[in-house]
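Taking the form predicted on its own, here's one chain by itself in structure tokens.
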Amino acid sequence: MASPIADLTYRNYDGPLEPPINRWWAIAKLSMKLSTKKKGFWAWSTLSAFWYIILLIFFYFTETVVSNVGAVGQKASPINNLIWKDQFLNAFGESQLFLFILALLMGAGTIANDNRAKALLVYLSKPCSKLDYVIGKWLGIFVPMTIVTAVPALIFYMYCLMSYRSAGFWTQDPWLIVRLLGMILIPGTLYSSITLAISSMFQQGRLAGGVFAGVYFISYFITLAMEGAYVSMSMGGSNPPGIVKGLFYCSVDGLQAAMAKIILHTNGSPKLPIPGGAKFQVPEPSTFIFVPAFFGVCALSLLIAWSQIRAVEVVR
């Protein structure tokens, strides 16, 4: 007589058979969390936001000393006279040390740090490929760097078209909400790639971090050597030859300053109110330059990226 319980140790699984997706994302959410964990992953990106604080202690001084005057002051406000997209790009240009520093806590190790532990043998092996592996360690850096760099811009500008649209917030550049989408893609965009390429030539996150260091500061000087010059003839009367303007942005901070100057398609003007100070500013690159430079320095970043991935061979 057959048994009334079925035998339930072993049953085949017939449910249907669908390749892996999103293979890459859950490479970037592990590089997420770790990055989150870190300490002074807050800190420097609060950090990065403090130039909008400063424009709102400013604004908020300002509104007091203009109500205690009257109507005479409320026309004679310097809110007024403010070029509102130029705000955003001095705080851009401000935060970028700041988001540097993000750059080399999030990214310097992240695949030196898997060259060191042979990690790769384990993420290159099937179905992981190194595509999924290269997109997944890029957006790992790349979202939270854009999460950073967008959370105190559009704050900013929702706070300001709440409350001087009448000063000419919205007049001056309706389109300044789709500008400032393009811009705050930008550190993103490049410190991913770049970190992306140091980080994948090295076994040790500290010395990926150094070059890094080096590439970024050897570059800064390069720029303020040319803002150094800029200045100067400018204030000597003469015309600043077009070589310095472009060297100007040859360096990691220049360069995602040409794409926000190309982007909010302006020249910049001081962050203090200087008497003729616009003539210091170094005005608008060439976008049929930049852009192509821009994107293939992320371009060749990746590649050096992909030709360094390879998993360790293990021989018997």
Partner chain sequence: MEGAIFMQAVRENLRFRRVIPWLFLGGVVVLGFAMNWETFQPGADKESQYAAVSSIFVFHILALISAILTSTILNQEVENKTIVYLLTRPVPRWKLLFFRYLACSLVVAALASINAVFASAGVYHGLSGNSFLIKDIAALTVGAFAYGAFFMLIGLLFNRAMIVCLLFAFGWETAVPNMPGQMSYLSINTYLQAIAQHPSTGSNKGLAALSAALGENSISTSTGYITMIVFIVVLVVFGAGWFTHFEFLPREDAE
Contents of the next structure:
Amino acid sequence: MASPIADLTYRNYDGPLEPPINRWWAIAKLSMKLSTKKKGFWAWSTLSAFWYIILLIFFYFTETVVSNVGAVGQKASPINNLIWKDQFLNAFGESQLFLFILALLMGAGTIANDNRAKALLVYLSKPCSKLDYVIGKWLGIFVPMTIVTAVPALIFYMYCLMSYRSAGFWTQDPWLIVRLLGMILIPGTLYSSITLAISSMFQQGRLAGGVFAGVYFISYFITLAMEGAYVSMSMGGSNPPGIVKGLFYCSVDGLQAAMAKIILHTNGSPKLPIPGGAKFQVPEPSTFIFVPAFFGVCALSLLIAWSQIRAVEVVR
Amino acid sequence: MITATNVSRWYGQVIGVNDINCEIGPGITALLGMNGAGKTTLIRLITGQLRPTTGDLRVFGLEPFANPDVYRRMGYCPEIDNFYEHYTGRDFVRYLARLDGMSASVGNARTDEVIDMVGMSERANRKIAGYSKGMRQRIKLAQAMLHNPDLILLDEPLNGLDPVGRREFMDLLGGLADQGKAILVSSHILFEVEQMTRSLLLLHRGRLLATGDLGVIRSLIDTHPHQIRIETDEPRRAAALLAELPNIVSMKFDRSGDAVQLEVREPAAFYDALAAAVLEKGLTIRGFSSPDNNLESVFKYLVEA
Amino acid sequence: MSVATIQNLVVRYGNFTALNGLSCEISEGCTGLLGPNGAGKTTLIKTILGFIKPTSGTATVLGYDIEAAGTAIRQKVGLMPEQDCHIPGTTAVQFVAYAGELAGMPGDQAIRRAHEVLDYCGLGEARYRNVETYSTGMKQRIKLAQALVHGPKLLLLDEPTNGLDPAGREEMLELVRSVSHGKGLSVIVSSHLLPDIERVCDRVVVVMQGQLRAQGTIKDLKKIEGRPVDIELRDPSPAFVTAMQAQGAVVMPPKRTTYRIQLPGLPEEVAKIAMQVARDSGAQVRGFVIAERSLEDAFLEAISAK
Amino acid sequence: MEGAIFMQAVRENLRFRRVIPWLFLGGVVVLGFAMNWETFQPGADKESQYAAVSSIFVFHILALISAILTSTILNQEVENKTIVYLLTRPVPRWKLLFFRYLACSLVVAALASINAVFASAGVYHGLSGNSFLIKDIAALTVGAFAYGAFFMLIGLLFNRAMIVCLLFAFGWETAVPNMPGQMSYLSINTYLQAIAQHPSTGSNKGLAALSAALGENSISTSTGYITMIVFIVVLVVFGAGWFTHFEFLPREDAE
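Next up, the form predicted in complex with its partner chain in place of the form predicted on its own?
Next comes the full complex, and the chain you just saw is listed first.
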């Protein structure tokens, strides 16, 4: 018989419970919720699209100028000489620093802070496994990272598809959209793996962040040094040896650039339409070395993370 | 040894302690209070990690903030649970012994001594990372006693110790107090404090609510109302006999009919009257007891008042 | 019906044996798990949850085998760990709801239930604040809340009152007591504070050096032979002791102002004698109860027996 | 007592897990590049090769090592709350800070010098023949102390010290020395390069930018030394004063 006054003391939960498998989605969801709450996330995400914006402004002005001057024929517009996929490559290259900062923001602390807060005790006392945890954390970085890379690229693609079919946008490479979808996955895949590995080795998010930044910058210096060497050799008229081209891609940024060039199948072209600038571009690297290298780095990182995450400290 | 005059300390807008006046001498003094009452702040002020915002605090007549002369005579067991996790317990204490100004050999000998005192001799060579909470507490206590200080401050020292460890530790503190050392123990596990202390300081919301030794506490106990339960086969007769007493506030009978519950304002007078009722009026009782006849209820009474 | 059955459980870490052939039966209701530091209590809890694979022996929890059905067990069990733990960067509501989702609750149900559980745990407006700013007492509450959120059938509490002040302890114990009685929820409490165990538990299991030392109801453990009485005086009184001894009473060493006295006769008679003696020797009787062994004494006896 | 503080800090910094990444960096990256530098800068003589490797790698790694290891002086202890054990001992606070700083800087100098030795060994295929090595080690040691003092002060003043330090090490220290005019005088690296007196990288602008040699760097060795020593002394004295005077408590959890 129902009493008019409800019993508000403790009651058990008897609502629906999903079977205790695949809890990773809950973990990924929370990771994303927490990252997107940070102001920095939105600021750096927006900034990462800046090259697309510059391109749009450039296009706008060129067109205005061309139509106003009028006398100059359509052929003379620099837009007609563009290699379209290289515009995506350049925008990607320009966004790399920002994507790194995003990775630092989202990923560096992800496991390290959990270690500090002993959050694993919470995770593992619930029906979720170490695999759920790793997958969840990985997706928690991968998904936002990929979306941040994808949104401006796809918007730019749509814009170009509408406006510049006459300038060869479609005919240059009809498969561009497929290649783009591949390129978009690169930073998410690499960064979520690397940050998980580094983060899992530390108890403090800041230390993990410091080390991640160290790895990024030191390897970035290699790329910079090789670029300097490549450009100066090319200017001097000599053909830079293979090692220079190879090492150019041996950094966190370089590896992504290598993958992007392989996927887009291009050597790249200069950011500003300088005649003859193409010879300063480090050419597309070997698919057979860098595709396995890229996935090797990801796999190795995940392996490190897997071995570092421990369910319980064994108290002797 | 410790003299506080109008000591206040606040953090930004949050007040830690407010206008504390007290003196702490040799023997064990308990520092009581709820979470957030300012116990830790007061201890941090005394150990010179903080400066009072206003007022004057002296330890051995000196200002304690960052003052090595004070630390030479003071041992401190913080409430934190953090160590150099990759050190062994022994190395940790040894290092702190060196910081106390001991030479390596003296430091090592003294380390072994204090580690033995806290019963960690066999386990001291393991890494602290693998220690249980109780072992961590012991190591923290060991380092507080290293340089044989005159004043020892212990912030929640008994947390995580098992009953055997607690007993050993209280005996150890008792022994130190008998040597004339001043020991200030903060705790909120009252039945333990009751067992070891002679005097206490009670903080509430940053203010000093009560100070005194056991005698003072005793009379405090007597000035607040007591709940007394008398077990007897004739509860109504007992009630009739006792109802005449002026200091009884209320009476209640148990449903089972073999006990009566009284609220009494002046317990001292009441207990004499009860004895009289039993001895002179022939009231038979099986037993009586009061849950309020202890420190815990005084504490509750004072804090809630 | 028993909640957990443990048979000959052996757990080794390397060459260190944490549990050495432990067998016990934990029945419904509230059970206290006692033992000195390092006795294997925490290891037992971790093994029950399937964190640690036992070297040998078997155990079933809520009818599931611990080796075969770890996740199924963890969905029906709530753990409140000893250490402070939380999910960094969340508020209490988020944290508890998240714990519920991890256990398999749908997201909308989890939020609703999180609020409900936080109400039981007495966490008010602070629930919208970041967990990292919490005080010890509040951290304990959210730890309990995250253990309760998915409506477990068995709740494991490791030192639930650690770091709580008297008022907080009171509330926590009251809460544990209320959830463990008549709500279809069994509780295992591991604690060093024996008065706490005494307050909330019906039964205890004493573990030492990885083996079972004693188990039974608290009532049984506390019984003493010979029906002595405890007499509490206002102040210590040697005169009272000598006078009682003159009456033929056996007086045991006092604990503060409480004297344990053995004297033949019904309690009513003894009470009368004691009061008379006290009055004659100028002491005041403050309490008179039939003596029980404190749980602490029972515990110390259990662990020192070889 | 001073000895104990110093030795403990040295041991803490020389823990295997901490040192191994730096040795790896030196033994693989620096040595590898040094051995093959001629490929990247054809026709350059050994001095220029060494100078390029040293400026590009060794000096940047120095800043990185310093940024990461300096946090062990204080920040790590504050964050880990273990600082209370040290602050409540009869040691004057300035001594605590100073000897930990000394130990940390020496370890940083040693690790950076090992990198320099790797660079030299790679270019010269052996340990002899490099007249720059000694000067470089001197510059690295001064640099270790200067970065150490600066980062220590940042650690005393800010909560999120490591991020600030890394931004300084990679942002400020790579950009400012290349700035025109007198801006370059505001970078530690400028003075270190003055002490090391590397030969110019010639017309190669790309490499010059990386080796922080684009700016007008006309500081003499002695000016470099004097400026750095004054800088170090001022910062350390200021830091010690600050540490003695102010409270260093782990962040107060709303008690």
